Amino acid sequence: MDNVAAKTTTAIQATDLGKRYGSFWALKDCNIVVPRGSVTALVGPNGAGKTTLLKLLVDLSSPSAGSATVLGMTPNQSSGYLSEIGYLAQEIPLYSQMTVEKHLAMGAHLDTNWDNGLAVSRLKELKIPMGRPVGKLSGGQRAQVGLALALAKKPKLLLLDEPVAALDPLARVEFLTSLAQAATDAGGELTVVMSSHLLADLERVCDHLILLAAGETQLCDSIEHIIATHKLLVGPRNEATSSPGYSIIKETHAVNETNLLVRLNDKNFRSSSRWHVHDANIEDIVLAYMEQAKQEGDER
């Protein structure tokens, strides 16, 4: 891909990123694309790095190796950088005694580019009350009203930290609808990066996926192209190896059988006779790395 093609379809690519604090690495040798007009799960363990990497993209922090392009530019403060980014951090950053209409209208008052018919009709849908101090809300209100100051700024990246991790399984649901919602509405316009530790809510929305584990990527694709290049082989208990078909992520043993999860190396792989082949779902897949990342990294 030449450099003009991939500045069109591509929102955001790492190389070689790294963020380390004295001999602590937080974020090490990440390497991603982010297509444009994607919605990406970012997952992993906790201290995986998640939060770092999206500090590094808001230029909140400075990479201590590699380097970031989002949206074509260099991570900087710049107002024209920052106003084609939107960024919802974990604790939701709201004045408590500060009405929802007040909110607005200072969102209004910051950015050029504020859509406000855009916020209210959202919120007002939703049956958020606007003359309501945002501290008097519920969770799952106040996630709503930050994703909808989010959007009202009409962002091309918006990038959401651990924004449901709070929430009750109701409130999840409908926030991560809200967020379906909007990435449709927008037509491919609007690039989403959400972490969080929940991947079956994820799975409803996402269609693409980071997986942080022990400071490093171990995946960055689709969704679509991780189920399909991943298998569940079953077959009776033996001691497994590798072939040149597949790699294995993850083996496990019962008394009668063995369990390989796999990731296939030929598209035009065809078991032997010994495996059963089954899909893996994506659950299953990412755990499966997150094991193996914490097995490699104890034994270090």
Second form
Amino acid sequence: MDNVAAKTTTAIQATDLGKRYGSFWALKDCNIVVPRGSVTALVGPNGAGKTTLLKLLVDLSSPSAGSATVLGMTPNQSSGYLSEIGYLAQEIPLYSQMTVEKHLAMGAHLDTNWDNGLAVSRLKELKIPMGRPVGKLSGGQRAQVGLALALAKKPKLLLLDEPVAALDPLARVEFLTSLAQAATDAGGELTVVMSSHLLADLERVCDHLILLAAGETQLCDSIEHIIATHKLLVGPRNEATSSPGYSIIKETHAVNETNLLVRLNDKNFRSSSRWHVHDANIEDIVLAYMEQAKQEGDER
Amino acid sequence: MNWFTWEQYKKQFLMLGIALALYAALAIPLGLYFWHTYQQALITCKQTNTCGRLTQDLFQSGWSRVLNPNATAGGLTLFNVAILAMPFLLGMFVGAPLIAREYADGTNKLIWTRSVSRHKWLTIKLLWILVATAIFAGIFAALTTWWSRAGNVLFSDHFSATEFAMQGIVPVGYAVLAVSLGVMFGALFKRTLLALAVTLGVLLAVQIAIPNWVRPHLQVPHHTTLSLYQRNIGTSVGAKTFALTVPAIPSQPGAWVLSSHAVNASGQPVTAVPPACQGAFGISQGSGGASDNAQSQDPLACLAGQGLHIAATYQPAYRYWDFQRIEAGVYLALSLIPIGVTYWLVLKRDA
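Hand over the structure of the form predicted in complex with its partner chain; the form predicted alone is what we had up.
Okay, now the whole complex, with that chain kicking things off.
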């Protein structure tokens, strides 16, 4: 019973997943669970293994350790598996000599569940010239073509690797709007995992967050829950800061006050009257974890 | 996948078509002209009873330089080099970029995440390219064979290393091997330029190794001995040594001579000039000086008088098509190695 339930509610489960290049671990001990229908942000500093993780999930790369289960299957190169996954690589690779139309024809010929009407209407709406070689399109237009190619596959899981990194702010907003629209249209049938450094952008569309840093999974939860369990405590200087009620992620001191970013261990934690409890935003929380991971990495 | 492969490579296929058309436009008039001239000369020489000199006559008329590079001092003509380069160019410019370019542009990540297995993608791509290569090389070699027929008849040299590689079905096998190697190195290095250079190097090595060390042994050669009283014996003389060679066996027109050297009456190889012939060779005999008689004697006649003759090994002309079939088969079989390695590289390695 448990297994069946897991299959229906979990899109991705990775257990101790790792990838080694020579003696260097690009990804290590990655343990994540991504629920079906979620839009998950994959964040972390450069070199944390975000690209590696996404490549492992679409079997462009094979794991050196651990395992992953995606939509109830082990990632593989079969048509049956690949038709369920939409993937957009970081550099948005397209055949630069080929026109947009030819790329759609490619999808129509090669993809099992191809929805040409969807791709055409999306791109026409964005006024992308269908007859032009993609090498002559702007970066934003290329990203939209890449997204259209991934979405028109009608995937159950969409993996996007830094899709907005190279885009100007306007194109970035347009891209994320398209993505959010697509996720809404799919009505919970589509799971999205998108990596980025741009936290503000992710907050706009994502409901879950995975934070990879220092070769570990630091966070993997719904954003709502992360916000609910992390607080900013402001209190007097020179007072013991540790408490069984929380774990300190980041501690900073000003002239006469101490700031703590903490993860609550106890849902009913109440601070003493000398401490003020504030909500933290997701950006602060993520940054705190990244700094902590960096310090631990430096100490090692 | 077939549609997409066509879409992806139609420009290359078009270029290959144009190359064939250009070659045909050159080769067909040339072949007709040669054949016509040859037939005319044959009629004329019968009337004047000079057919024994036909080859030399046509030779002096200038077109033999194209027909028979080996007969001229210059070796290969530019035209022959261009024809011999065909498999190399295919390997470098069709084979090497095939997969290397996908890696370099990152498009492998686009195409390997469509709903087509990587295995199927590779199989269809390879089939199209290798079949196109075989068809192109087949037509190309057929044109070469056709326009070379006058030269083949006149010079009986289609077993020579150059002509053998240009005509018949061997170019097809070699082109398929060249493209397979190019594809493999492209998949290995993921960079077109490096793959292209290594492909060229390996192909050159194969093209040197096979005619020199493999082709002569495809079938057990025939042995023969020749008297020294004949034309076309090549002589080279050292301090007190000599060597004799024959470019052809008179009784075996079109045969491929593998080796030839002087032997004595009991069949032992001879390299030292016999004392009796040192005068004929103009070698000073110490204090005494050579006799007038010996000095005026022809060196070959002197050697023949000492019981020497030439031993030669050769592949007879009738084996030509056997050799063509065997060698083409060897190249095709060898192609399976790079093709297999390519599958392994593409399917097992990370993108």
